[in-house]
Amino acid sequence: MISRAERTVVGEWWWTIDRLLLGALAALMIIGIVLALAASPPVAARIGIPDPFHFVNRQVMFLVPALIILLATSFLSPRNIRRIALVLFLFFLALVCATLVIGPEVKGARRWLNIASVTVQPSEFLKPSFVIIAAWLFSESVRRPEMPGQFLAIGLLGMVVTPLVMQPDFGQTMLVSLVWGSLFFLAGLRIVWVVGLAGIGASGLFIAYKTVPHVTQRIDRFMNPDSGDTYQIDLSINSFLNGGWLGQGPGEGSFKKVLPDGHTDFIFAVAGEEFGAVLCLMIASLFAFIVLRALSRALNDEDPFVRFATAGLAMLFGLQSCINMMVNLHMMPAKGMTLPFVSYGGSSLLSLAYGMGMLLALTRRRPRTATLAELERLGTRLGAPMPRPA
């Protein structure tokens, strides 16, 4: 056990740390894995792949790295989070660009960068990093009324959401907008902006349902499930209905061997087949604890950028996994998002780590510090007003 005396690195993180975000975070990752040994043998059987454990192991093999990013960025300062989140934010800025002109083509979009025999999608790692700046712009407007912050952020977003579109991700570029929009709420938007705002996401999703032929599906299948195939959506909800409340028991559900995508995007409906609903609304409400959580130590912070920062960050959180518990249960059309931390994948469990990493370091207690108004208002009443910097 670290005493509360020991003045050590490790000891005042332990001691400041908010440990039961982080708890719920490791109960995160191994559901993650018992979902993962319940879900990959049936895939792997599926294509081909001799060994049953593979994406189990693959899954263990990146949760290694995964929980070194997520304790190693617990312990940065806020200043030390935007410097290494402006330099991350233009590094996979560009490999999302150089997707477009190198990426494999996978279903009709570009997403992924094979790297070294390993598949990267960049856009996850551009998230987290995307929150960071768009929360330091914002907060900047706050503090000094006089700065463009809020403009500059509106070209941030552009910057961000057109190599998105032009790959095409729309379910990504749903998810940043959404966030960025909340903080934009969060730094005093007008009414007018709110209007302006709602018309642009509205008329871009008219657009894209026009133009685009796999959104136009995938928005009409949800509407009209007879205008298309709904193979794996219907496979999803049979999971659910088979499972009931206690689920058919570890390893034995059935619509899990041809379920396709039962290991990544559809691991809930697998979670609720095996094991009930029961283990599916534990899962909801870990997902719930997180943000909630956050949002409240957000709340009591005064610092704006740490505000608006571990509010974004938590936000893109719980809507990512909404988004993917929805779209198990055909409450959304399909996005092909994953459920943080539980559904397969290398790049998404990476980067992940790296947003509550930082999560986990904005949310540590600090001490106090006096604003220059605060220590002008104390000056005044001592009859020694402090004069203004140069």
Given for the second form:
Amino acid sequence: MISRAERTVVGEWWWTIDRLLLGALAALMIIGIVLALAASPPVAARIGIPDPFHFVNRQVMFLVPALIILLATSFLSPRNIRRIALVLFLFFLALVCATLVIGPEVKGARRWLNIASVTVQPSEFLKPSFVIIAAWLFSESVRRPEMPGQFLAIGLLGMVVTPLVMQPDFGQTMLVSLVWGSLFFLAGLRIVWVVGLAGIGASGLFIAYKTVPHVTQRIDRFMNPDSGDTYQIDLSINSFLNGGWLGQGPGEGSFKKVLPDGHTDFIFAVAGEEFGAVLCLMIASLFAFIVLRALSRALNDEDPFVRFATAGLAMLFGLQSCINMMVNLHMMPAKGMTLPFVSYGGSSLLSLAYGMGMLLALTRRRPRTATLAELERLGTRLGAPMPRPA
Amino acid sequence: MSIVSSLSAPAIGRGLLRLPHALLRGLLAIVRAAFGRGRPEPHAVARARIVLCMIVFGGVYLAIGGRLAMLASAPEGAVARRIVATDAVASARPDIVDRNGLVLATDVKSASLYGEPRRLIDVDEAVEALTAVLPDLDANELRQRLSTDRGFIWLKRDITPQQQREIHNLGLPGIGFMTENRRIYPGGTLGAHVLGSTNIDNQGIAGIEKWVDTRGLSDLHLAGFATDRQQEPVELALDLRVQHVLRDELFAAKEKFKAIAAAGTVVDVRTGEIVAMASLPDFDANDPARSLDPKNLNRLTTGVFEMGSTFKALTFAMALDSGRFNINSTLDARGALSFGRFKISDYHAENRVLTLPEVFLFSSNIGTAKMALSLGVDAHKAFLAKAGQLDRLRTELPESAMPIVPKRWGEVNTATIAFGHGLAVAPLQAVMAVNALVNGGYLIPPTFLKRTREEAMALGTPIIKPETSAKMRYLLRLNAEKGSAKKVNVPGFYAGGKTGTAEKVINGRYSKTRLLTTFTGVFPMDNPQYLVLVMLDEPQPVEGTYGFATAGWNAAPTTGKIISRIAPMLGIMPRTDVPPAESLLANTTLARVQ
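Having gone through the form predicted alone, I am curious about the other one (the form predicted in complex with its partner chain); can you provide its structure?
Below is the entire complex, every chain and molecule, led by the chain shown above.
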């Protein structure tokens, strides 16, 4: 089936896909199931679900469509990625706006939608398609300086950030803005503007700190643990301390029994307690590998769109993982963010599968001629005079 | 591995040496490309900036790895102490001992009761059961606190083993005990001002206790490293026996002379070590709340006073040291000294020309002021600054007071400050200066910690000549033989000293009846070792003082009693025959501290 002799679609996919990247993602998913087995039964017991493996079953159940999405997306060509992303972007942007109107209020925020008894967080799905659209606009601005790609990109950010701030969801807002800013930076933003944007970001954070009480609290608590209840983060740190290098052993953790969100935002701490720093280091290295590998692919790709899209997806993934791990380790203020593929969460899993599927598709080895043909078609002027395709 | 082993060692060494240089050059190239001026080729900019992003991500992941490794290699038992640190649970403190190793402060373990509302199953049951064992817990408040969603609350600190056993037997989930350290001061009131206090979390909040914390103990706690294992005790200069005598005599004097307050200290003049320090009214160190009462402040370090005639000793030392005056100088003390509407007169007015020792013995304000004036305002100011009287004196105690120095310092100020009015200093500050007058001339900052002579000499700065110091000893001894300090001349200890009676400022005027009397005694005068300061606030004339309330009648005899009791403890035996004061002048070889 995957012989080099015959050119089948699957065969071509197998030989061009970045198999190491694929392997790393698969490893993360497997670790996710193992950790769900460790972390979620106590959570289920605490919130009164009779089946201790409720969350594990659901995680596995969601993995099936996730895998399908991941693989299916990885077959797409860059042009189709762009098209699908545009459709999905508009669709989910509409849904995000809908949460403001018809979403149920949970803990003071409207972030979810109940669709046929399934709770969906549309902002999760919005992120990857947003990155693709932003990458496309930035690549256009590089390709054709006469096109107002950068202005459109600024408008795009505004379109996405406004409903997110209104939800309110500062975690996603921060994530989306950071990725967008990084793409702008890659697209050759002048240093003056880099400084300016950083200033705007910092003042945005400062305004949030001054005006939004729970942001104030979280930052205060990080700076000075005595200023409030640091129960969750204390438990998290205790989990790591209790785990040591090799962990207490599967099922032997004790802090996980009381750690809130142990199956989602704080699964890294549960991993630390039961399997020790060794597994945590492995997880961190897997993330680092995926991010750095994807970025190095972006480095070597000549198509600006592919480059920016790859880098954007990698950074989205990387930022999310870094923020989650750093919160768990008390290296930054508490911020609700899941650990990609490892934390429990249906919306997040499917959206990640979509994002990483695109990453796989974009990092596939394409014949240089195909790239050049594509660039030619778009009339790009690269720095060097373009060789005519043979 | 195989590649590495196939290389020769020097080659690897050279490679390693070149590595940082190459890395730096590469980084510089990337940064230059990423931030290049003008508008370079977008392709190159994007590439360089992606590399920059990779470096940043790599760094963040490395930091995460580092933090993981740090937590993983934290010592065993760090888990419990992490709760300890965040909830500021009482943590172990080192013992504080006196100079002979007697315990002044130590930790005692006791159980404290806490609740974890989140884990509690039946709040009502818990409230009922707990209030049955601990009737002083307020049931309503308890119910309210246990009904919250908090992870941890203290219910009662420091419960008895009996109560702990009973609560343990209740078997309530979400209710637990934590062993805490509580600070105990076996001496009670003894040295309470010096020791300070700790709060319920066993953190030092005043006195030496706070000093111990600022010396790194609190950092140690935060890092979770302060453990129950025996910590090196903190050795103070204090001598518990001397401390007891000092407080005992001060207490008796305060009662006898109906003073509102009494304070005193014993200091080793050769090292600056504070061997005893007491300030009455005082408080039990085990009851730290009472230390906050302003009446109970440590008058020697946190109060400032116009020291009265005690300050004359400084003026004399300055005058003698300048060379302008000697023991045979004479001063005209006829008639009061006038500065506009101010008039300086003598309490024991002689109205004649006095010799310099006479000025000292009669405590002549006029003579002393004239001496200071003849040297000039600037010299006077410079000398007092050199003697540490114009700046805040800092010791190990976190509490200290700033001297009150006149903003505009003219001749009239010099004249009054010369005899101890118009400049308010912390008494310990004056003690430091008088030490220097008798110990050969070295100003040594006082300390509450043990210190050797060598350490003291390394810290000391000479402020007067050794010969001047010898003359000051003579004057102080002479004063005890013939002057106002006769009551300190307890047989055999060869003490000397200077009285000081300052009129207190009441409503902006000096009061004739409300006095602050001080006595600064030193013994033995032929080889001074200890200084005793006694201060009485508003002593009254009582039976046996013939209507006087000046220092010579109350502070001086109290000092005498203290000296006769503490000298043997400090290894100074009474002598049957003592040399006359004049021998001190002849024997300048003794001038230097031995």
